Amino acid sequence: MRLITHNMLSCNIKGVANGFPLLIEAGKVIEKEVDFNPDFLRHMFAKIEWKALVEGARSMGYAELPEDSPDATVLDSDESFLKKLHHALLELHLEEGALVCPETGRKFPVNKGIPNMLLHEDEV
């Protein structure tokens, strides 16, 4: 699972408020390399939750990412900020672990790189 899926996941518990971001417990975390494409970073950057994303990133052991979100002007003047973006997005994949509730402390389950979001009976 990569990033950017991360970045989209939420706790779908009924009666939870608070289920994003969920938190990252890494078991098992590799690297795919990805072509570079600045313009779908770009493009992205926007609708990223940037938190969430530093979390994630120091989680799984990549702590290159600036805490602060960094000013929509970086993404055409600092080609480095790009590649360590697109490092944390596209190339980071959560491989085993799991995603964890931060309101229920509920765990959701990575095998083989795929979360499995599936409620039980009583938490829909």
Contents of the next structure:
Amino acid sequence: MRLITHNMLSCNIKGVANGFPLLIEAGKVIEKEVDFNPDFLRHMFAKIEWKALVEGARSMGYAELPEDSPDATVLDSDESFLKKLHHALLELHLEEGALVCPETGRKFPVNKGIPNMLLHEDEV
Amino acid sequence: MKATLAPFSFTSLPYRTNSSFRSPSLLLKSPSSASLTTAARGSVALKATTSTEALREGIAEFYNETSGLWEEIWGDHMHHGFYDPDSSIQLSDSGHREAQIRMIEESLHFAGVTEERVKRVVDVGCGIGGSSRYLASKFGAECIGITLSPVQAKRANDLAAAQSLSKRVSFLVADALEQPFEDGKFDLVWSMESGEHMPDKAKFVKELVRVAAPGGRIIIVTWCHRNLSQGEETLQPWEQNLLDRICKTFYLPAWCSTDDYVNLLQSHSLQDIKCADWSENVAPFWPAVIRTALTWNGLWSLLLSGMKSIKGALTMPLMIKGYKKGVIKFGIITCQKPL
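Please could you give me the other form, the form predicted in complex with its partner chain, since above is the form predicted on its own?
Next comes the full complex, this chain leading.
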């Protein structure tokens, strides 16, 4: 699971008000190289929940992103920032581990890179 | 963990209903099935399998077992092809694959989906990701696919990687009735032949609407039963019987009609609700599937694939019968969420 996907996921247990972002328990993280595409990153930037990305990346062992979301102008001027964004968003893979609901602590397992977000009967 | 005696619930597959999600189902009561599970400290807890969980597991297992076989023979789109009504059924394999792509394109066209608007797509019941990868490529969009089958999700991810689409497309195991997304995330909410599996159509539609972004479009392409006529409360018993037999093999809960979907969407105050009956446009499909199953290669693969696949194959003539008799319809229902 990449952080670009994690950025979209939230805990949907009944009654949970703050299910986003999911905390990451990183069991096995691997890095897979992806072609650098600045246009794609610029296109995605506005939709990214920045804090979730920074915290997620840190959980996966990458702490190079700025705490605060930079101004969009940096996308055109700062290639080193774009490369860090690219790396965090697309190249870090959680192969084994769990996504944890910030409110209930419920763990959603991640196996072979695939999160299992199925709820139990008593959670719906 | 203390041992608890959970209340038993009755399982009821297939559901016998009066064919409308609106009325309470008349459940076919059968002895409850309970499974014994051993909790961590060795105490024994009796866990009743609810019908919804049983269905969910059944669907996952069905697709875990049969996906590989389907992909081998038909490729990565697990849906009907779209054909001109009087086209010859003697198409080549590539003709059928083109028809499956055409189904996607016709659906987008019917819904009025234009390229500029689509940045994020959710593929609800994504199979091995054929639609997801196609839509992501076509629109340059991000797409997430959800499926109950871990085998499908893995295969979908592997295919995305092989096609260099990994940065745009990802897959997870999740339930369409409890989508793990916040509200309003997706410009396009895509359900291509997955609605049949949803035991609670109202909840299914509610989730589709919830995750759609303001201005976003919802596309549901699904098998339905025929619309009921004025004054008709249920399908005829022989019609219901036919559907029940299909339900059992394909892990389908109650069928509903296109009208039922339209009514549900209307209850959510959605705009531009449209529907169409494409039954004539999919007529060549099942005979073609049966023909591929009856080749030596097909038969051998079926035997190797397991009982679920074999039973699935044996049920296919019932689908043809259902279409021919006008009981089964292939419908598209689309709408837009207001801004």
